[in-house]
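What follows is a single chain, given as structure tokens, in the form predicted alone.
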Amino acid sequence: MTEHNKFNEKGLVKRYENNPILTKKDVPYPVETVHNAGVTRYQNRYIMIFRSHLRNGRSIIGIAESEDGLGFKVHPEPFLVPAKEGTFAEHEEFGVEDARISLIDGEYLITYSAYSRHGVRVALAKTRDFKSLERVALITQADHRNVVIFPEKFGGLYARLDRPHSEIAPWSIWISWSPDLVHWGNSKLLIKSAAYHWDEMKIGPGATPVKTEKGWLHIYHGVFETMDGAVYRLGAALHDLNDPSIILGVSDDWILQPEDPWELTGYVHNVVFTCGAVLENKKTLRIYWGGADSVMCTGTADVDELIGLCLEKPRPPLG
């Protein structure tokens, strides 16, 4: 039996035995879901900023913290709700969703989707203490989602992965660059969905990439359309350390699919969706994912196995 068959048989991601780790019952204010959370470390703690649906169907972002990355306590008030005035209010009126977190130069950069009658754009905010929050700019036009900023500069420039929508090449992963976090350009297509593949319908950036010795490891999501609707799974991609626009490998196999009851059934069934992953040490990646757009789950994967899947069993990045 080959090593890859061993990986597939036992599963690349080891689920935490006490999943789900956060549900709406853990939130001290009224919400209907808890999912799609960005996660980072801050002052020897884990910080999770999670999306929740309200009963009007719109979303806000809450915050929870943990000492071990497993048992989280939710703060008594939401972390980010739609702005009440100004430009941000106009573009956040339908809700704020799916935050990602990147630490650069002592600041935590937070990207999130802003929904309004104009469509969906991505906004950028920043914090140093997860108490005060400063909105910086709306950093995409409509329709963009799933922006993740690399937690390091390259030649003095910030780099991000994003997902614009086009009817010709729908829902692909691009890279863009910025000197100041506000103005972005020099965009390049990096990864497209592959025909009759587990990510055939659409793909998008997932968790903030983590730096390893062999490249930037990025856990992304892919979607396959079935007769019973879409199935959301997770895959892995490896980007060059010095130039993340260079793709070293994209996993042909998925690394995680909906299997547990709370992933198969919920607000949106058959979904595992990540916005956060934390490198526990050089060998272990802890991945956080929303199950069925309803609860938060976590699990771990061996970094070398994920990299091996990208380099030794890849698929063409552009389909």
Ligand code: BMA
The other form holds:
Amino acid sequence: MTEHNKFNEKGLVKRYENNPILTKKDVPYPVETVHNAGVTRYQNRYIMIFRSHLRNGRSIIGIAESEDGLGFKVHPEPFLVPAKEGTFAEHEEFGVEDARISLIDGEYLITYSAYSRHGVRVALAKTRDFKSLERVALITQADHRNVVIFPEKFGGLYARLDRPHSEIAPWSIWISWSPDLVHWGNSKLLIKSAAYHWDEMKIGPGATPVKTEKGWLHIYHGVFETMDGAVYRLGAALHDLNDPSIILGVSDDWILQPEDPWELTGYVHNVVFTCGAVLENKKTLRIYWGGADSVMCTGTADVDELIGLCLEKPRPPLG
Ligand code: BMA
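Swap state to the form predicted in complex with this ligand from the form predicted alone:
Let us now look at the entire complex, which starts with that chain.
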């Protein structure tokens, strides 16, 4: 397997040479896009749960699996479609989007955005086998997206990264805690967009954080507004191992920006957006991202380089 960055040999994220790794042509039911997938390891395989737009413009979540994390085969049926009855149906009416997966105590926790006439909320579901799925609760109020749960408890509490939005304090990264996954609180603001910076317009949690010797490594997204619309890029943040509400560093530089043709043009142009990254080994992080809200791509980054960027070339977390 060779990986390279076509545009910058020294780029932090080395793109896989056969990107994109999954497109709508690989899906055995009619969809218009394949993107923003949560990814995890399950029984010596990689599981990817990816978002697809239907032709009514609303999204569902499909599932694919892979031996090597590069070649994925999509299951014949979608994994998660809007609920048909009850509270979840009311809140998933306009679609389900951007799932993240977190493994704790043998259970895979799945957070996803639930869209409805009431706004966007985050829902939590869980599975042990990626066949059956149990919806647990809607775990935010409206105007939240991009919730990722840390794959470990801290002092008996679950921790998650949040992304509430309001006009006074737009789109920032917060942390909240819960004893039972349903009731969340003790929220605290961790990282804000920095003025005239690549993440100036908004930021949000991205991939489920991974544990390294130096801290929890979190790949997040940041958005910059240009005359040609928004550009979505990825950055890195390092959280304290024992208390992830402590930020050890946030990289000043982005680590990935739209460059390949399928990242520059598509359903929404100029977008790289992540919901999943897995450690291949202690040294290498494999990152998955949606390109232009249309296809799935992957690449690897050196863990020490990412940590170095957070610690040695940081920007203020509350910029
Ligand atoms: C965000 C979300 C993401 C999407 C991105 C770029 O607001 O909708 O799912 O990838 O915009 O369109």
